[in-house]
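Given next, in structure tokens, is a single chain: the form predicted on its own.
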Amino acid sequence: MAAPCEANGAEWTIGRLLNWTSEFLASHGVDEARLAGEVLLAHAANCRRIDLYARFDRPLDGEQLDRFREWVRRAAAREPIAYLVEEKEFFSLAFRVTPDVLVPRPETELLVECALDHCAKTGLTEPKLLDLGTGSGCIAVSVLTQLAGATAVATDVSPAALDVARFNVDRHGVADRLLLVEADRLALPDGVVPEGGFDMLLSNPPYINPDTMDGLDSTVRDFEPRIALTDGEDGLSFYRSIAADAPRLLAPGGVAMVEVADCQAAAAVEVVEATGRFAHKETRADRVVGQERLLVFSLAPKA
């Protein structure tokens, strides 16, 4: 198969620069080659993906097909496409990524989704939030999109994740609401816990346990960062530490939702609830292979 690199007589038009790219980046393994190659030859020629398809005909200009190339060949490598196009929707959102944060993935959209149903069932109008290590701030911000109302503080501890989310804040509008702060876990600077306390706190915190890392896909193993994917212990001490210091956040009958990696959710229940102060409320699977991916545990009554 000629590659779109090589002077060959024909033109590289959209259209079948996209059918060479979905065959290429299947035979090296890509998931969803083709989705792969709409986004990439999307980003390329500066248009949406659906305009592609209304442009077949077209060719790129060299310096489009320049950089679609080089996309194309880190994308066979393993790259992930969204640090390549710096951006991954999410919620129905455009957020910016980097290999500074963790790429947005569908089954976190379970902690916006149950955010959103705690605060329909609840009456909550002007929730106050806690999204503990944000990444992206892709939580936080699409909880904020969709309640108006709603108020956030949103941590992490790396600066450069910090930077990222603090573009997405702006991108959608909602920096009047939402707080950025660097913090370690749940040792949150003075001031910036509302008064009365949290409504929810929303976290999907490193889980993976660091002796099974090796088998993670490559895309995710070798580009994203490693601090955000395990807690270098047993993939479980950080609902140790939510266990330990949330209470202390949150408000009356406030609650933590979690998310949780593959078949580890009775575990993480047993962490929670061995304080006495949580009691475990809810599971969730993601709707995609039906695995239990989130947790939601209920602030206890003080005895």
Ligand code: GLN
The other form holds:
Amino acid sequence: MAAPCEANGAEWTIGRLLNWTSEFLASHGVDEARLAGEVLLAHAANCRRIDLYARFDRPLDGEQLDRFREWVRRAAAREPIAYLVEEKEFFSLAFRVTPDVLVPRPETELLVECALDHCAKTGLTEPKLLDLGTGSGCIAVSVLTQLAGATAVATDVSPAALDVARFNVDRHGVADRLLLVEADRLALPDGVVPEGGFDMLLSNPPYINPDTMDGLDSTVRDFEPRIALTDGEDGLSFYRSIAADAPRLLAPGGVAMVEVADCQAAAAVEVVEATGRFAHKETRADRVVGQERLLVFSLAPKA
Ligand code: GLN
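Can I have the other form now, the form predicted in complex with glutamine (GLN), not the form predicted on its own?
Now the full complex is given, and it begins with the chain already shown.
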């Protein structure tokens, strides 16, 4: 197969590039290679994905083609597409992402949906949220864009991640309702816990057991930040921290919603319930692979 952009006769139109790239990326084991090709081309051509199809016969200009060629080379080496174009869609919103943050996953949208369902069901119109390990900020920002009365404190231990989150908070216009805080786990600085406590703790913590890191897809293992993937212990230590330290941060009747690793739901329930301060209320499975992915706990009244 001739490499795109080599002067070999036919012009490299968007249509030809898309077909060539889809095949090339698929042959390198890239998931959803056609979609990946579309995302890269749309960013290179500076248009929306659907607009590509109206521009099939148009060529990219020289600079666009150079950028695209470089991205395709890196994508074939399994670099996440989201890091190349510095953007990922989550909950129908565009989030900036860099290698300092985890790439937002579709299954994590479950956490946003569940938080919104909880507010609707309990009549919470002004929920106070704590997003532990916010990364790109995608969870807290998405909830706040849906609920005009919601406010949030979003923490991360990584200042570089907080810079990315800050960009997204500004981009989506929620800066007046969302406070970004550098903190390790639940060691929050004075003055950030709202009076009466948070109504909800939301978290997609680093839950990969370090012993299983080697088995991860290289796109994840070799490119995403290790501290966002694994706790370096047994994958359950963030649930232990929540069980121990979240009760004093939550309002009476407060809830904790957490994402869990494949096949780890039962182990996480055991860990969170171990202190006797939380009761497991609900499990949700992700729609794509059917894995139990989200656990909801409510704060039990003090004995
Ligand atoms: N869900 C991510 C993965 O599949 C891991 C994210 C996390 O550890 N919270 O690799």
